Each structure stands twice: as structure tokens, then as C-alpha cells.
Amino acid sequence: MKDVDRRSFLKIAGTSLGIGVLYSAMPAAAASGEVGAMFDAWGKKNGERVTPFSFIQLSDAHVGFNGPPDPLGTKAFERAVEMVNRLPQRPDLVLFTGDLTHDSEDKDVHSRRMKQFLEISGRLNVPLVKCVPGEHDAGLDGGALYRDFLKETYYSFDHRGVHFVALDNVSRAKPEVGPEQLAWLKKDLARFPKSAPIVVFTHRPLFDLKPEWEWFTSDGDDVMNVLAPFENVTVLYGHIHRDDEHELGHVHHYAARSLIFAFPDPEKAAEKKPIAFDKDQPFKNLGIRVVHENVAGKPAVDTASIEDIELTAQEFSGINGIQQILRNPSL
């Protein structure tokens, strides 16, 4: 069998990211033919099988912030929760890309915010949850916070064939991973041949995406290039509050909505300014992104589609039906 390449693997996944993005990291009839041949030829590569399962992301809930442009507070986080546990088909785990909580100078306070934010996550009908920091929830005091309620800011774990790696690139009190945690990584990753599929999770993106808008990660690019040499990477990250899909290189780079509030397109927007608040759409622009392999009988490559499923105001209000805007597959 020839060799798959990275961009076979994220068609085959279905990949495409927003805030509660159901992730399928392989179709459900990967066990035979061609697929499930590619599937064992990993797996002697890489010493672990790479088996069907799913994922979530989401990003920047914000717990504590209360106002302008967003007056809701935890709702579209609280509402998140509850279409999480509706899937027809619970994912492995859920993946937090950062600012759980609102930053607050006042020790006490931000301790409350991050109980909050434990309190509507731990609701999440999943066998795992894992968590990278944003800027307010360790910018201020170093991750010390986050640590006392979270432990480590950057650690790695395996799950179903696929090598999971979450960075911090806040906790220095500017926009940067840190040669510690640089040296970390080289060493994490030396054990994994270069076929391995790897999922890197952060906040802020490791490119220069809107520097003068704080867009970027100072050392991103000697992060890349420790990825470089790897076939199959995807990099998963929040802070920019809207949904982004970037190609560099070899590497896929997706960011996911925020469970608060919007920022514009910076291709458009002369300045960063939150998107003002809807009260007759309150959720606009938070909705949830679900992935769907449209798999009969044999996987469907180039036949992924992606519903958005906008939370409208009928929804907050308790009526009954969800809004459903199909959109073409970014694939």
C-alpha cells in the first residue's frame, strides 16, 4: 500500500474546527479495506494502532466576565454543555483551549471563577476532560492559580493511537512557550516515529495570524519547527474568538469560538473590537460546529459535512428547536 500522507489523515478525520466541534478522529468503517490498512501500517510504525473515536473542543468560556458586549455570563457555556451530552454518540473526551475563567486581581475571586468553571465542565457527560490555560487564567500570577486547581500547564498523554500535546504558551506573562518548555517537547515527541499522529492544543495560535491584535506566539515558529518533521500534526487552538483554518507548511492550524463573545474577521475589521451583542440573537456567533462522515458501507472521503447549529434566542428563551444552517465542508 502506498504511503498516506498528513492530508489523507485529516480528510479521513473529517476535520474541521469551531467552538464545540465534534472531531472525528477516524470514520466509523475504518476497521477494513483500504483504511483499516492504512490503520495497521501505523500502527507497526508507531507501536499503537490508531482505533475510531471523537473528540470536542471548546474554548474561551470566560467564567467571571459579566457585561458589555456579553451581559449572558456562563449561558452559552452552560448551554454547550447540555448539546455535548445530546450527541447521539458520547465523544472520548472534551479538549479546553484556554481562558476558563476571567482574569481578576483578587485571588479569592478568580479561585470562585475557576470553582464555577470546574462546577459547569465537570457536568460533561465524557470520560475525559483535559485543559491548556489562556492568558486570564495565568497571565497574572504565572499559572499558579491554574496549577493549585488543574496541576500542570503543559503535559502530553496518548489516546487510541493518536499523541496528544498541550502547550502553554501564556504563563510567562506574554505570548510565548519558553525554551523549558521547548526542550519538554523535543524530548516528548523523540520517542514517536515521524507517521505518528499528533495533536497539539493550545490558546493562542503558534503563527503570527494579527500580531498587532496579540495573535501570535513569539516563539511559534521554534515550536513548528520541532513539529516539522512529523507527517500528521493538528494544531487546536482559542483567543481569537471566532472560528480560523490555516494551512502552514505541512501542519493544519484550526481555532474554535469562544463561549462568550465574537471578535470580527481581522481581514475586515480596522480595529479589535468585540462584535456587538444581539438580544434578539443572543448566541449569534456561538453556535456549535458538528462534523459529519457521511460513511455507506465504505469510507467517503471528500464527503464530510458540517452543520452549524446556531443557539438562538427561541433556545434561551426555553422554546422548543435549534436553529440548523448547513454549510460547505473547509475541507
Contents of the next structure:
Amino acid sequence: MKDVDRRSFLKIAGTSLGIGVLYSAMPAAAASGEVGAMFDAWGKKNGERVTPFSFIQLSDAHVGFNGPPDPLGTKAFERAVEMVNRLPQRPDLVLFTGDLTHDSEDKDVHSRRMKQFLEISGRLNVPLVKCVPGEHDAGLDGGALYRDFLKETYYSFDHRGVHFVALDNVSRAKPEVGPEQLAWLKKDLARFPKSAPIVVFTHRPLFDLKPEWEWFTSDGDDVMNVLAPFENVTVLYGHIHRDDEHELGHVHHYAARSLIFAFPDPEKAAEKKPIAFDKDQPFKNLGIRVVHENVAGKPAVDTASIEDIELTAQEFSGINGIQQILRNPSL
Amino acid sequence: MIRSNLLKYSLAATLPVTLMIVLTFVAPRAARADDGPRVIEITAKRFGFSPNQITLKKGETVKLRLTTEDVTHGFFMRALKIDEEIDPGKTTEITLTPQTAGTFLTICDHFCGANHGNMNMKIVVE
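For comparison with the form predicted alone, provide the form predicted together with the partner chain.
In what comes next, the whole complex appears, and the chain from above leads the way.
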């Protein structure tokens, strides 16, 4: 067990597809030896053996937005749904990490946008769809409309031995989780051993990625302190409309791209302005990000190569990318 | 002669008015009490701050007086340790003595609507 890289839970697969993100949890679970022993040990401790499955992360659809950075409205979102449905291997689960809708002060308009989100996401041919709110869903009304449609803004559930935690860092209007939710999180995690595989999904980054662009959660450190004793934690988030990966301590934080428009690299751009729409390349920057994990028989990953495949106006061009990654022997 | 008198009269009449305009529009934004720090008034309104840039001197203590003309806004700048709310009908005061020169982008971090993400101002410290 000690020889197994702690980062390896999702990093084993770590397959990131930019327009959404496809993760394969324990793709090598059938493997014998060290990896198999790890899963057996987890199974004994956690009460349920982790079995292989994959899931998708989609983010920031902003249904209702229609402006200069993306005059195509829900087109990228709908295309992403089509892509997921065409996957040769059906994922168990789709996680939406917030900003499902674009806000409106008119409650009826916002309700219609939420209904449209549910209609499009309802086309997903997957057994389970789970969401967290973004500030555009829940920032103006404290999450009231979101709860009308999707019940809780924070919750947890177990799936095939993995504990998923949905955190809400938007409903208090400020970028924060708040003391009530922190207390709930401590209680929620109390029953798990330190080795439990945990996936946290939320909207804003739980660390200071770019505070002056509001890319942070003010009490994110408190959340990470609650999670600190756990050895296999992965955090998935959206909000920043671009892919990003940070390793902080033994926790990996992954951001998915948006389904509406992209923001630039904060290290290079002077201002937080959406990357301009290009009518000749309407899905530019909304494409597919592929991470080829160069696993050579070990779950610990030393090297990874990243390949970005942008969507083009050509129908289903992105599918090729997904099929390409699924054919990758490292999966 | 008549013309000169007219000019004098005109100046005499205009000067108080001009002074009043100057006091009305300039003094509240940068008032200085005899024994206190410089006071700078900042107004928040979706989706911007007015003024949208202020200039401070390194080591100078200033008092920011923040008000909102519409909804609740935030006023956040991590490096300057500013994290305040601006509620309607109230004045939020921040006493600040910046020790580092630079340009600090200060944002509204209380979600206030569709263009909230672009609501910011610059605090320049020289």
C-alpha cells in the first residue's frame, strides 16, 4: 500500500476531455498485484470495494446567455451532450460544476432557463446526473430557485465505493462555503477511513487561483483542512472557463472548460475578458483536452502528455478525440 | 469703466458659485479632517465603482468611505487585506495604510448580477 502513489486515485485515469472531462475511476481495477491489493484494502476499510467506472464533468453551460463572446447560445452544451451519448462506453455519471444557467432578475426568465438546462441535460443517456450551483444560478436569491428545481445545493452520495461530495460556494453571494456547510462536511466525512476515495465537486476553486478575478473561495482553506486527513481526495470545479490542474499537498484540483466561452490564461492576460468569438472557429477554446497518461504498468503516474483537440464546425469532430482517448491503452 | 465694473460684478457673483461647485464635487471625495486621515468616498453601483481608480501614497493612512446606490456589493482586495460588504443605506469605512507600491485590482465579490464579474476598480499606491 505504501508504494502506491497517493495521488493515483483519479490520476490513474486522469483523462480530461476539455469540453467536459471524462474521468475513469480505477480503470485498472482488474489489475492484480499492487493495485488490486490497494482496492481490496479500500474495500475492507470503506465497506464497499471500488469497482471501475467512468464519469464526465461538464461545466458552465450558462443557459440563457447569448452575447458577443458566444452568440451560439446552447450549441456547445448540446454538442457536448451528443458527444457523451455517442461514447462507446457509457459513463455512470455526469457531474455539472455550476453556472448551469445565466442569471436573470426576472424569476420567470430564470425559471425558463433552468427548465431549458434540465431539458438539454435530460437528453444525457447516463444513469445519474448530479449538479452544484454556480453564482449565476444561486447568487442573487440565495439558491431559492435552484432548490426549487434541484433540491439541495450541497450533499453527498456514494457510488461504487467512491464518496462524492457536492459543495456550494456560491449561494451566500460571497465566494465562500460558510460555517454551516463546514460543520456538515465534518459530520459527513466522519464515518470514512482516511483511505476513502473522495471526489469533491464544486463551482469555484477552493484555493487562491486568481483572487482579483474572483477565482477563489475565501474559506477554501477551512474546507481543505477538513479534507486534509484523507489520502485520496480529488477536487473538480468550474467557474474559470478554462482547463486547469493544480496539485496542492496531496490533493489534485481540476477545472473543466466552459460550454459557453473561454477566459484567457490569467498569467498572461492583463484583464479578465472572455476570449473573443471567432465565427470561423465557433468552438475554439471549447474543444477537447486529452491527457495521455503514460502509465507503464504502475498506477503512479510520472509523466503525462496533454493534447488539445479543438472542436470545429465540422459535425462530431470532437467524437474522434474521445474515441481516440478511449482507445488509449493506458485506460 | 462701466465694463470694468461689470467684470468685477461678474467675478464677484461667479466666484462663490464656482467655489460652491468645487466644494460640492471635490471636497467630499478627498476631504481631510484637521486631525484625521484623508477621506476618500467611493460609490458602488451595478456594475462599477466611482471613482474607478484612486491613488494613495505608500505609508499614508487614508479612510475609505463606501456606499452603494443600489444593492449589496462586496469590496475585496486580498493583498491589501480588504474584505468588506457595502450594504444599502449604510456607510462602510475602511482605514488603510498601504505599505507596498503597486496597482491593486479591487473587486466586488458579492454577486450582484450579470456583469458582476467585471465590477472592479484600481487602488494605485505610489
